[in-house]
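This document starts with one chain, in the form predicted alone, laid out as C-alpha cells.
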Amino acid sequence: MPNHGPENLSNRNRTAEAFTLTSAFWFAAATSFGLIAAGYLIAPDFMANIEYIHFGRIRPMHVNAVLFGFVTPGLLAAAFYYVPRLLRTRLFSQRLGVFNAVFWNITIAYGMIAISTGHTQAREYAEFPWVVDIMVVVCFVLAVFNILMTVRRRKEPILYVSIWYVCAAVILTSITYCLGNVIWKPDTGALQGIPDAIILWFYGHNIFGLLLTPLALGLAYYVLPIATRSPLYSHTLSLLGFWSLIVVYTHIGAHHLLQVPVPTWLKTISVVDSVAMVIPVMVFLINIWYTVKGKLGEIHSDIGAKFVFTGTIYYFFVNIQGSMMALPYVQRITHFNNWVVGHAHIGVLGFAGLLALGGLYYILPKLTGRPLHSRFLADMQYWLVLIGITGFAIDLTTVGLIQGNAWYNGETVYRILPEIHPYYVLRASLGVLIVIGAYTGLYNVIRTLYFNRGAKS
C-alpha cells in the first residue's frame, strides 16, 4: 500500500486545489463546446452566423479544452497532492505550484480565443498558434521543475510506482509537445509532407499515451489500494507495465497513417506494437483488479475510488477497441468515421475524464480537512457522466460501423446522412447529461472549497 506520509503535511496544498478548480472549469467550458458542435450535426446551420463558434473552430476548441484544460490538470491537482506525501517531503514551492496553475488558465484562455478568432496551425490535437505552443512547454516546464525538486528533497528512499509514472508524464510530454508541434518553425508550426504526418501522429498518439495515460495509472495506482485498505497486488507487476507502456505506445501513431505512402516497416512497427499494447494495459489491470479483489464494497463508499475504478473498467474496453481498428483489414471499415471518435471518446473520457474526476473527489475532502459539500452530487455526476459516454460508445460505434460499410460498398457521403442523422440526436441528448454532470461537478467543488460550512448526505 502506498505510504501517506506524515501527518504535519495536512496543511492546505494550495497548488492542488489550484488545479481541481482549473478542472472543473473547463470541463464545464470543454462540454458547453462539445453540445455546439454535436448541435452543428444535427442542424448544420446551427448558429453558423456566428464565426467565431462555427463547427470548424469550436470543434478543435473542444478538444483542446478537454485535453488542456480538463483531464490534464485534472489529473495533475491529484499528483501535486500524492507525490509529496509519498515522498514524505513537502512540494518544493506551492508559490510555484500556484502560478503554474494560473499560468495554465491564462494559456489555454488565449489558446481557445485564438482558435475562436481564426488563429490556428490546423494540425490535430496541435491547433494551438505558436505563441501558446511555447505558452504550453512554459507550463510543462514548470511542474517538472515542481515536482522533480520535490524528488530530489524526499525523505521517502523508495519511489512508489505513482512516482515514476508522474515524473515520466510531465518530462517526456515536454518534448514531445515541442516535436509534434514543431515549434523550431514559428511562421508554420509544421514540416512539410509526409514527414509532417509522421512527427504529427508520433506527437498525436503521445500525447494521449505518454500524458494522460501515465497520469491516470499513476493516480490508480494511490487510490485503490488506500480506499481499499489493501496492498498493491504486485510492485513487481507495476514496474513491468510502466516500462512496457513506455517502450510500447512510443510507435503506435502511424497505424492512423496506414493508407498513405508511409514506409512499409513504420506501418509495421505501429501496427505489432499496437496489438502490443495489450501487454502493459492487461498487466497494469490485472495488478489493480487484484489489488481491489472482493472489496468493491470499500470502492463503491468512496466516491473518488468509485470513479477510478470504473476510470480503469474503460481503460480494459478502449485498449482492445484501439488494438483491434489498428490492424489493416478492420480498418478499412472503421477509419475516417465516427468509429474513431466514439474510441476517443471512450479513451480521453471514459478512461483517463474519469481518472481525473475520481482523483479530483478523493483529494477534495483531505485539501479541505472537510467532507465534499454533497455526495449526492457527486454520485449524480457519476451516472450523468457514465450514462453519457457509455451511450456515446454503443451511438458512435455504431454510426461508424453503418457509415464505414457504406462506404466500402461504394455508397456516397451524402447518401448516408439521412441514416445517421437519429443517431446524432441521440449523441446530442447523451452530450446534455455530460454537461449536466460538468457543471454540476463544479458547483460541488467550488462549494467544497470556498463554501463549505457542513456536508450533506
Second form
Amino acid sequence: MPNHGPENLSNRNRTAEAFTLTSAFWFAAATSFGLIAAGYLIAPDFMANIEYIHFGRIRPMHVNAVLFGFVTPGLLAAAFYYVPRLLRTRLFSQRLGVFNAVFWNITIAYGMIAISTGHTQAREYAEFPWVVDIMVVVCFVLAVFNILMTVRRRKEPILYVSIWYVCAAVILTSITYCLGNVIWKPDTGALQGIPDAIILWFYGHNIFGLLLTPLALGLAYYVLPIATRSPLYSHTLSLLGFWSLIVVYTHIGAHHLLQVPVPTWLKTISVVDSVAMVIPVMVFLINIWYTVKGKLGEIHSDIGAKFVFTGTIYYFFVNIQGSMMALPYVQRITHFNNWVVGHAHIGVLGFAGLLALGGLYYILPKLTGRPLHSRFLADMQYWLVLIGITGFAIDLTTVGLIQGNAWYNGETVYRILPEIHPYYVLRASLGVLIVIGAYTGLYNVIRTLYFNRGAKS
Amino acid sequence: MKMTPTVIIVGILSLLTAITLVVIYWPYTHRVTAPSEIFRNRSPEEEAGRKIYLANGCVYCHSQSIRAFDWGHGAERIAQAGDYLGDEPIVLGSERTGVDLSQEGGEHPDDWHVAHFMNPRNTRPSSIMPPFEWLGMERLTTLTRYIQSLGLKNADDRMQRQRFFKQHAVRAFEAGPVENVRWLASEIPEGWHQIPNPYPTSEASLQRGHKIYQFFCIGCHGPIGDGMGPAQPWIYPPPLNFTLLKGRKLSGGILYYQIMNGITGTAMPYFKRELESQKIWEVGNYVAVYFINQSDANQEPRGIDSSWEPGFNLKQKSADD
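Switch from the form predicted alone to the form predicted together with the partner chain and give that structure.
Below is the whole assembly, all chains and molecules, this chain first.
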C-alpha cells in the first residue's frame, strides 16, 4: 500500500495545481473543437467557409488538444502530486514544475494556432510543425528531469509501481515523440513512402501505449488502494503487468497497416501481439480489481476513485475491442470507418480521460486542504461524461458496422452517407453532454482552487 | 525483482531500443521498394497542390489506400508499395468519410472539380464534405492539378481521355442542340438504341426515380430538368437540358447507357458503381416522363413480362402466338 507522507511535506504543490488547471481548461477547449467538428458532419454548410475552424483543421485540433492538452497534463498533475508523496520527499523543483506547466500551455496554444492556420504536417497525432514538436519534447524532458531528480532525492528506498509507470511514460515518450515526428527532418517531419506509415503508427500507437496508458495505470495504482484502504493485491502481478506492457504495447503499431503493402512479418507480429495485449491488461485489472474487491462503497464515496474505477472498466472494454480489431478478418469490416473513431474515444476518454479526471478530483482536496467546491457538480460531470462516452461507444460502433458491412458488400461510400446521418446527429447530441461536463469541471476546478469558501478540512 | 531507478531506466530503454531496431530500423533499411508500373514523379504544380491538400486536412476524410476487397472508387487497382515512393508524408488516411482518392485523377474533368469544391453538393447532393470556396480560385486550380495526378500514370491516361472527348463534347454543344443530341447518341453502341425501358411506368417507380434523381442528378440538371442546377455556372459544356429532347428518338436504352457509363470529357459521371440496374432504369424513366414528356417504358419489344408486373393481358399474348 502506498504510504502517506507526513503532512508537513505538503506545502502548496503549485506544479500539480498548474497542471490540474491546464487539463481542465484544455478539456473544455478540446471538446468544444470536437463538437464543432461533429456539427460539420451533420451540416457541412454550417459555418461554411470559415477557414480557421474548417473541418479539416478543427479535427486535428480536437485530437491534439485532447491528447496533449487534456489527458496528458491531467495525468501528470496527479503524478506531480503522488510522486513526491510516494518517495517521502518534496518535488525536486516547484519552480521548474510551474514553468513546465506554463510552457506546456504555450506549446499547446501555439500548436493549435499552427494547425488552425494550416501549418500542419498532416500526419495523425504528429500534426504539430517542427517548432512545436521541439517545444513538446522540451516539455517532456523538463518533466523527466523534475521527476528523476525527485526520485534521486527520495527518502523512501522502495519504488512503488506508480513510480515505475510515470518514469517509463515520460522517458519513453520523449524518445518516441522525436522518432514519430521524424524530428531530424524539420521540413516535412516525415519519411518517404511506406516507411513513413510504419514509423507514424509505431509512434501513434505508442501515444496510447507508452504515454497515456502507463500514466493512467500509475494513477490507478495510487488512487484505488488508498481510497479503499487496501493493500495492493500482488507485487508479482505489478511486475508482470509493467514489463509485459513495455514489451508488448511498443511493437504492435503495424496493426493500423494490415491492409497496406507493408512487410507481412511485421503485420504478423502486430496481429499476434495485439492479441497478447490481453496479458498486460488483464494482469493489471486482476491486480487492481482484487485490491478493491468488496470495497465499492469506499470507491463510491470518493468522486476521484469513482472516476478512476469506472475508467478501469473502460480499459477492459477498449482492450478486448482492440485485440479483436487487430484480427485481419474483423478488420475488413472495422477499418476506415467510425468503428475506429469509437475505439479511439473509448480509449482516450472512456479510459485515460476518466482516469485523468479522477486524478484531478482525487488530488484537488489534498492540494487545497479543503473539500471540493461542489461534490454535486463533480458527480454531475461524472454522469454527463459517462453517458456521453457510453453513448459514443454504442453509436459510433453501430455506424462503423453499417459502413463497414455496406462497403464490404459493394455499396459505395456516397450511398451510405444519408443512412448514417441520424447517427451523426446522435453523436453530436452526446457530444453536447460531454462539453457541458467539461465546462462544469473547469468551473468546479477554478472554484476549488481559487474561490473556495469551504472550511479547511 | 527489486525495482531500482537503474533497473527501470536501463530496462525500458533497452526494450525500446531493441523493438525500434526490429520494427522500424530493420524494415526501413532492408526493404528496397522499386517504383510500381504506374509511378512517376509529381510536377511542381502538383506538388504545390499536395501542400494545399495536406494543410487543409483532406486526409482526415479521404484515404489513399485501395485494398484487395474494395469495390468503390479506384478499386480497379490495389495499392502497391511502389506507388507511394514520392509521398512525404504518406497519407494513407485512417477514415473514409469520403471516397478513397488513390485513383481519382481523371475520373472527372477539371470543371467538375471546381463545381464540387465550390460546394460539394453542387455535383453530389448527399455529400457531407464542407465547401472549399474560401480557398479561392487560384488555390483551387492548383489543388485540382494534384487531385488530377492521383493515380500517377494511370491518371495521366485518364486525363488524356478526358481532354480528347472534351474537345468533341464542346464542339457538339456549340453546334446547337440538334447536333449535340445526335453526337451523344452516336457514341452509344447501336443495340442500346433499340431497347425501350423494360419496366412499366408506375406511381411507385416514379417516386423511386425521383428519389434517385435528387440524390444524384439534381445538382447539375436541376429540379426541373433544364440543366440549370447549382453546378451549372462552373461546368462547360453545361449540363444537358432534358426539356429539349422530346421527339429526338431517345430510347430508354440510350438513357440507361448514358447514366451507367457517363459521358467522359463532360461533367456527367458514370453511375454504374453506385446504382444497380433497376435504379438506373427508374431514374431514366423519371427523366423521360417528367422532363422529356415522352417515355417508351414497357413498349414492344419487351419479351416476357416480369412476374411482378401487374396487368397481364392474356388476349394480347395469345393473339401474338
